[in-house]
Structure formats: structure tokens, C-alpha cells
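For reference, the chain that follows is the form predicted alone, supplied as C-alpha cells.
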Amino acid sequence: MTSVWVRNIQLSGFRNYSKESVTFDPGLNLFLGHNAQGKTNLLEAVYVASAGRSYRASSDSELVQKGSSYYRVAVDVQRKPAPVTLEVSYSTDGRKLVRLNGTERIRAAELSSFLNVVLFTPDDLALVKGSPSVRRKFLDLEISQVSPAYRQLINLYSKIVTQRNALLKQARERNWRSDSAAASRLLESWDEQLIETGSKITARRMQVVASLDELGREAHYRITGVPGALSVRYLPSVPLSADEQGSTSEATVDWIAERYRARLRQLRKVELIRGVTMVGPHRDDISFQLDGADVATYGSQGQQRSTVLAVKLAEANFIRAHTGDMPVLLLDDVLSELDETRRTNLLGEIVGDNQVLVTSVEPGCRDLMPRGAAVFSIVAGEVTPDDASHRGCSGKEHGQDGIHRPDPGDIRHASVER
């Protein structure tokens, strides 16, 4: 049985949804309709409700229906020793509230200790194509999910960093030498701040990628079906020799705290000229390789696109190693980029003891669900349940006899109210 999911939201004001209730299945639940009728809307509200924060807008203000003066999500979570409801309520004077079965008054960053998720968009090809702020942020909030102290540790460093560059900058505009005795004892005190904080962050995500690479490599060839080891490395911004250490997975916090205190040191100059921290965790990246071979450079869209969903169900497996729960699978249009093969072996891989919501512009996915799985129609911000009995064109006609559960039920009647 799902140990933690989401039985209900309920949606006013949010993006084009007015008003609306849907219950969930705490299986598999597919959304269908076609492009702009809110299909993304309610998996962002699910995200919402997770982190305090939309995974696509920059702002509270974005979420706000036209015309309306607020917005307000709600979800019940389903999870041991008691259900909780968490909302996030947001009015256009600026008002943002977060609460816990409606009158405890919660930090967003709390949200995540009574309901993970893991989200897959067509978008997340920008972990192996995009900048390595992106990759950074990856890591950072799956981390967060399961540990409040990394987090805390994070918005720390996020300030040192700040304060430091302010110093730096200072220093350039006053033309300060990298002997410079004032350069010196200003620089001193941060410097200890960052290599205390930064080294500690650094051990953590190290850790972390660590198990991402096993689990990664594990969920690659579940899903394509394919030789092709898939590697996850990390790349700090200092040189951490592995024959040193012997597996920079297990650098010491102690370790990497000398190599950022050289590694200052060597920099100096060039940070006083340039005005800005050279070094820390806020420059380090994350390579993907298949085979030795870079995925961002040779792989093909597929390969990349294989590489994003390994990664983000090892992800998924990394939560619920340390919270004792699988998150909540959110896939936003993901089975329209893959293959048949892919698509199959990807559900083979999500359907089990988890929820997850899918959704689809293409009606023909209805057959590749498994029974017991719930289907809605969205239409202009409206869902209701769909008739499972109508097939669409489908994997079927091409072969596929779709997913089918090691203990399968009958389809369970989600519902919808207004």
C-alpha cells in the first residue's frame, strides 16, 4: 500500500482553475486533454503544495487566476501516524500564508517533511544541457527534501558568498594589493566562513551524487533496455586528487576544507582583481557520461532524455532510502518524448507501492495503463473522470499490450467537485 500520497486538492484561483476538487487514486492517475487546458496547472499546484513554490514562475503574483485577488491550494496527504492537509494562500497585496491542517502557521521549506516529489518535465533536459547553476540547483533541493540542516546550511553559504564578493569588490574599487595587510585581515574571518560552510556542503553533495551514480546506472538500463553504463561524477572547484583519498565519494570534511584553505590562497590575486569568489561549492558542476562519452556533447536527444529520467528516478529512490517513503511521481507530457519501448519500460519501472499523476495530449496512453489506474479528461481548467471504457489510438495498435500490475484491481473511481 502507498505509504504517502495526495488524496485530494483543492484549487481557487490558481492559474486558470476557479474552483475545482479532485480526489486521486493513490496509484497511477493519467490527465488528458490537449495543450493549454491545465494539465500542467494542477501537477504545478501538486508541486506547490510540496516545496511552497512554483517550479516554472518566478513569482506568487504569476499563480493568480485573471481577475481574481488570490490563490489558494490545498492538498490531504495520506501518510503515517496521521493524514495532514497543507495550504499555501498567496492574496496580490503581497500576503503569502503556509499552514498545517489549517491553523499552524508553517515555513514553506517545511512543507517537504510531510510530502515529497519528484517532477519530470520536457524541460529537465536542461540538467545535462543547461548551465551548471542548473545541475547545482538539482542537487540542492533533492538534498533539502530529506534534510533541513543542508538546507539550512545552503541559505548560509548563500549569505556568505554575498558578503564576501561585497568585500572583494570593494577591495578592486580601492585597488588593493594581494599583500595588502587591509585586504588581508577583511578577508581573513570570511575566508573561514566559507571553507567551514563550503566544505561541509561539498562532503554532503559528493555523498550524494555518489548513490545518485548507482542508482542512475541501475534505472538507465530498466528504462532503455540497452548496454550503455551511465555515469554521475561531480566536479568541485577545487582539485580533489582520488588517489589522495582514495574516493573523493568519501572525501572527510576536514580534507576538503584544506584544499579550499590552498585553494584561496592560490587565488587571491585573481579574486581581488576580478571581484568575485573564485572558489566553493557555488562553482562546482555534475557530469553524465555513457560510456566514458560527455551525454551534454555526443548523446542524442534520446540518450539525453534517457539520462534525465534515470537520473530523476534514482532521485526518487535516494528520497526514499532516507525519509522511508516514496515521493510522489509528478510526469508532465514525458511519455509523448519517448519511444514505445521507453515509454513501457518507464512505467514498468513507476507503476508499484507509489502515486504518481501523469499527463498526455494523447488519448491512445489510455491503453498503456495499467488496471486500477485512474483517468480524468481537462478541459479549460475543468476535470472530470474519464470513461475508461472509450480506446483511443494507442500502443496497442502498435503492438503494445501496455502495463499491467503484479496484482491488479479494477478501475477505481476517482472523483471531482466543483
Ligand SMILES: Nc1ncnc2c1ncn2[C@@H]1O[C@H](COP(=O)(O)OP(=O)(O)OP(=O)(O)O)[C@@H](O)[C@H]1O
The other form holds:
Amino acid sequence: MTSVWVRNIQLSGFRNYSKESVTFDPGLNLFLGHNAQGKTNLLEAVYVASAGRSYRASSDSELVQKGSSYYRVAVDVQRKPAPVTLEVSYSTDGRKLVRLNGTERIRAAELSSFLNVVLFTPDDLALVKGSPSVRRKFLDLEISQVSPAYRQLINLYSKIVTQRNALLKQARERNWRSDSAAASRLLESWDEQLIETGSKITARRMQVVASLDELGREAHYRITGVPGALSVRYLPSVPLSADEQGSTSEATVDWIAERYRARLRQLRKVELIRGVTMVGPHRDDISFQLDGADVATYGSQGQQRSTVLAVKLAEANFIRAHTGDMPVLLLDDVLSELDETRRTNLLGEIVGDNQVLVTSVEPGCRDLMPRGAAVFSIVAGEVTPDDASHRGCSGKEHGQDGIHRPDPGDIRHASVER
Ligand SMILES: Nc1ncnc2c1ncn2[C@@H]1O[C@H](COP(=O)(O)OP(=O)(O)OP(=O)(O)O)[C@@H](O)[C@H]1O
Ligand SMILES: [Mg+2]
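We have the form predicted alone; now please give the form predicted in complex with the named molecule.
And the full complex, kicking off with our chain again.
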């Protein structure tokens, strides 16, 4: 039985939703609708309830419905030992509130202790094809979902790099590279903070990438059915030996710290010329390879897509391993990108004892859904349980009129109240 799932969501003034309340099924939920009706907005709202912010908006004001002065998203989450209500609201005067059970104010970062989601969108292709910063962000978000301490480490590190860069720029303007003793005195304490915080981050990321490598390879095999081996590797900005890469012990932090220290010494002059910090986790990367070939360079579109799906599934399984609960999976428009085998394999892979919300513009997608899936239509910011969920779409398996009469237990409870 699903252990953590969203029973209901209430939206006010959120994107194209004026006022809407949707009750989900604990298993698979399919949302069908034409373009620009609110499919992505609905998944985005669930994401906001779990992360406290959107993955695609640059500011909260973007989420507020045009003409409204605020947005509010509230979800009822079923979980052990007791259900909770999570609420995120924002008004255009800049006030943002995150609340637990209607009254208790909590920090946005605390939401993920109650609800985790993993989102799949066509834009995820950037994970393979985009810049290293996309991959670092992915990894940092993933680890932060299971470790608040890591989140703090990342925030601290980002401040250290900003400060250190400011100092390097200042040194460049004052031409301190001719007086390296003065520059070193000034940078010393920032170097030590960078090394201490940076080595912890890199070590943790390497550990997580090692588990993504294993989980990703399994997921990739199950989605594609092809025994091409996916591997995920961490590429630190300092060279580490294979032994050091593979190790997950405490000693790793010390090794990395030593490498950072040595590299900073080597780069001192160059950094003073360029005015930026050139080594540290903010310069690290991840690579994906299929049978030893880099997926970004050599992979086909389909291989790149399946790599991304495998890595995302690995992320979901990683979160389950750490929190004990499978996150809610949000699949925005990803089925249409895959061939039939991969679609079916993917659905087989994601549908288990966890909740999944899937969107599609293709009514034919309904035919792919396992029995018991709840189907909804979305039209102009209104969500209705789809009567057509009683029907097949292609009609090919369902008799002449295309009508498939389900068993009474076929469609599980799912309703919309407004
Ligand atoms: N702040 C806002 N206020 C009002 N409407 C908005 C706001 N932000 C977005 N919208 C509108 O919401 C509508 C639905 O957007 P959404 O991205 O959810 O569409 P979709 O159903 O996922 O479509 P597609 O199939 O093209 O991906 C769009 O027409 C968009 O212009
Ligand atoms: Mg969309």
C-alpha cells in the first residue's frame, strides 16, 4: 500500500486555476487535456507543495494568477503516523507563508520531510545535454531532499565562493599578484573554509553518484530491455585516483581536502589574474556513458531520453532508500517522447505501490494505463474526472462502439470538488 500520497490539492489564484480542488487516487492518475489547459500547472502546484517553490518560475509572483493578489496551494498528505496538511501561499505584497496543518509556520525546506516528489519533464534532457551547472543542481536538489544538513552545506559554500570571488576581484584591481604574500594573507581563511566545506560536499556527491550509478544501470535496463550498460560518474574538479573515487569512507573527505589545498596553491596566480575561484564543487560535473560512450556526444535522442528517465528513477529509488518512502512521481508529458516498448516498460517501472501523476495531450494514452488508473480531463483550469475513463480510446480492444465497460472495481475513487 502506498505509504505517502497526496489525497487532495486545493488551488487558489495559482497560474490558470482560480479556485479548484482535486482528489487524487493513491495509485496512478492520468490527466488529459489539450495544450495550454493547465496540466503542467497542476503538477507544478504539487511540486510547490513539496519544495516550497516552483522548478520553472523565477519568482513566486509569476505563479499568481493574472488579476489575483495571491496564490495558495494546500495539499492533504496521507502518511504514517498521521496525515498532514501542507500549505504554501504568497501574496503580491511579497508575503510568503508555509504552514503545516493549517496553523504551524514552518520553513520551506521542512516541507520535504512530509512530502517528496520526483518530477519528469521533457526539459530534463538538459541533464544530459545541458551545462554542468544543470547536473550539479540536480544532484544538490536530490541530496537536499534527504539531508537538510547537506542543504545548509550548499548554502554556506555558495556564500564562501561569493565572498572569495569578491576578494579575488579586489586583489586583481589592486594588482596584488605582485605581492603574493599579501594576497595569501587575505585569502587564507577563505581558502580554509572553501576546502573544509567543499571537500564535504564533493565527498557526499561522490557517494550519491556511486549509488545513482548502480540504481541507474538497473532502471535503464528495465526501461530499454537492452543490456547496454549505463554508467554514471562523478567528475571532480581535482583529479582523484580510482581508489579515492570508489571509496566512501571518512578518509575521502581528507583526500579531497588535500587535493583542493594543493590545487589552490597551484592556481593562486591564475585565480588572482582571473578574479574567480577555479576549484571546488562548483566546478565539478557528472558524466553519463552507455557502454563506455558519452551519452551527450554519441547517444541518439532516444538513448538520451532513456538515460534521463533511468537517472530520475534512480533518484526516486535513492529517496526511498533514505526516507523509507517512495516519492510521488510527476510525469509531465514524457510518454509521447518514447517508443511503445519504452513507454510500456516505463509505466511498468513507475507503477507500484506509489502514487504517480501523469499528464498527456494524447487521449490514446489511456489505453496504456493499467487497470484502476484514475483519468481526469483538464480544460481551462478546471479538472474533472473523465467519463471517458470508462471508455477505451482507440476502440480496438473494446468492441465496435469503442466502449469498454469496466469491472466495478476498475476505476478507483477519484473526484473533483469545487
Ligand atoms: N500567472 C498566470 N496567470 C494566468 N494564467 C497563467 C499564468 N501562468 C500561466 N498561465 C496560463 O496557464 C495556461 C496553462 O499552462 P500549462 O503550462 O499548465 O499548460 P499545459 O496544459 O501543460 O499545456 P501543454 O500541453 O502545452 O504543455 C497557459 O495558457 C498559460 O498562459
Ligand atoms: Mg504542459
